[in-house]
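Here's a solo chain for you in structure tokens, the form predicted alone.
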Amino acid sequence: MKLKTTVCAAALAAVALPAAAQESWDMPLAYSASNYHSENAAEFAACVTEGTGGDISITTHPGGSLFGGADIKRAIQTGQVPIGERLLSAHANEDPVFAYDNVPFLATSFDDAEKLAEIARPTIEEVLAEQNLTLLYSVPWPPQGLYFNKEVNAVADMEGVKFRSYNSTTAKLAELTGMLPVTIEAAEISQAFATGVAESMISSGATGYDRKVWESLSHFYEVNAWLPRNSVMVNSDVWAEVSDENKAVITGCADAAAAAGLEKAIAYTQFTMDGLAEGGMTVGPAGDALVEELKVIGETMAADWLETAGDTGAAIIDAYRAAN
């Protein structure tokens, strides 16, 4: 509730809202009403709403529960709601650069992958604008590893298993490890896993513990391959018609709100590598004979991103390695 009593009580402080006709915002949310995520977009959503004074009330629909997760992005552009979050990676079909957080092992911890962020924002603010979408904020999840439902020592031993693929970077680490890639979404991952449809992926530890995959997989693998990031975004033509007041409060809040997210991302971080041994897991980091295949294989896929990416691609790479 931080988040709410500080920057909604700052918002009001600063500006004094003139009467304006209401407005609810419907704000779909790929993740379940647990995860971080989507409980750091719920405290957004009621800084908003307090914040503008009623003005704008918005109301978070959690779990896929009103666009799937592959369908919120083209729901905000398309105007069939006002405002979602999303694996902005996922769309890497749309234009490369989306998947500028998902290159391996280019920044693996969360200092890094937020100044990689910072540096990437305006490309991925322009390109967005092209789409019709004006982006709020985003928060990174944890360092992904790699799930399994056996022991797995090198790349050979992942020689034809299911591996759910939710982008073009998790299905291109399927085909250069030999993994069968399956297209599934959040929503979806405990019913592919419990019926054989998956039987590996790689993510976050709070993918895993939310979605209790100690039911069906039995390691995870710490590598810390990358930090995804989910954006909250807002359809442009709604933005437009956003009062100037109201504009202040909500990028207020949504500036407190990417904050929030990353504080929560670090503490949830061990809690559910924690949560997943206590699960039943075995959790740890991969052997170093692992790390060393897969580092590899991450060189491949990164100079793979570069060259479709282009100069927008490479020209991102090198401000960040020039700013460590």
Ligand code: PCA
Contents of the next structure:
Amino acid sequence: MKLKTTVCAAALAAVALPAAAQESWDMPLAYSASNYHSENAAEFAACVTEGTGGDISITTHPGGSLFGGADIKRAIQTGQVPIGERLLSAHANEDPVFAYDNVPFLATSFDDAEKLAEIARPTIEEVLAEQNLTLLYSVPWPPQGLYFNKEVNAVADMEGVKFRSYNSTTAKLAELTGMLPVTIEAAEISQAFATGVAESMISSGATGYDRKVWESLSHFYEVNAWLPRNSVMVNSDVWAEVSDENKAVITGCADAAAAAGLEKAIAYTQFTMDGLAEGGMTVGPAGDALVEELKVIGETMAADWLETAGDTGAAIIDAYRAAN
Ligand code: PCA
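Can I get the form predicted together with this ligand as well, since the one above is the form predicted alone?
All chains and molecules follow, beginning with the one already shown.
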């Protein structure tokens, strides 16, 4: 009997061990499959699957197909999914520091946005750790500009325009320019513009291009207001169970994804602005008078953010300014 038990246990272990070691991770993404963030995440997923020899295989679910953007962070925190990607600035209600990458006219180029992100990273990691989240990598969106369905030369032209916002910073911008904000996920904006639920937004050329907004909108004004980021996070309990060897593989894939994602973002910037123009939109820099007005509004927004983000926010901005 004793022998039999031992044999059975050994046989079980032989069968069960490899199966138990293999895990499938579903990775929800909010943005369309063809967007460079999503393509980059798919490459990251393939890197992890291959690098861990299939111990951890990641499947991406783009376009909000598994969880919509607004629900992805909570889904990771609560362990509904082990990993996912989210625009962290949309969670500034949980901690204002998440909106550090939305401070108007602070970091307006890819180089500066990278510097700012590097400086903010330890703070963001700390806040995320308290929420049971581990940051793997983040990738910027191209500079943010303004979309309209008419020519706009001054803030006065924006009065009463229905404005699609993607977080509290963008809602605030609407408020300060006399527009009417409505929060809509990128996956839903084509519909929103087609039906007139929204007539304007601030976003990158990338998102307008991905959603073919030239079907409803006529103008894209380059403003370079800020470069928000998407962050890929893993549930910290899940992460704790990953072997050191596989952790090293995943971290390596994450570092590669951060670098590749940045390159993709840079390349996608001009490509998508050209695409908007080919779609029939008027694409070009915002006029000087409009820029001046937006800068004044931007100062108010930056001051508001600093007030809510307190010493933590001030420390990030001071360190960034000192480094520049
Ligand atoms: N696209 C995303 C966030 C920033 C951007 O460029 C969006 O509009 O939802």
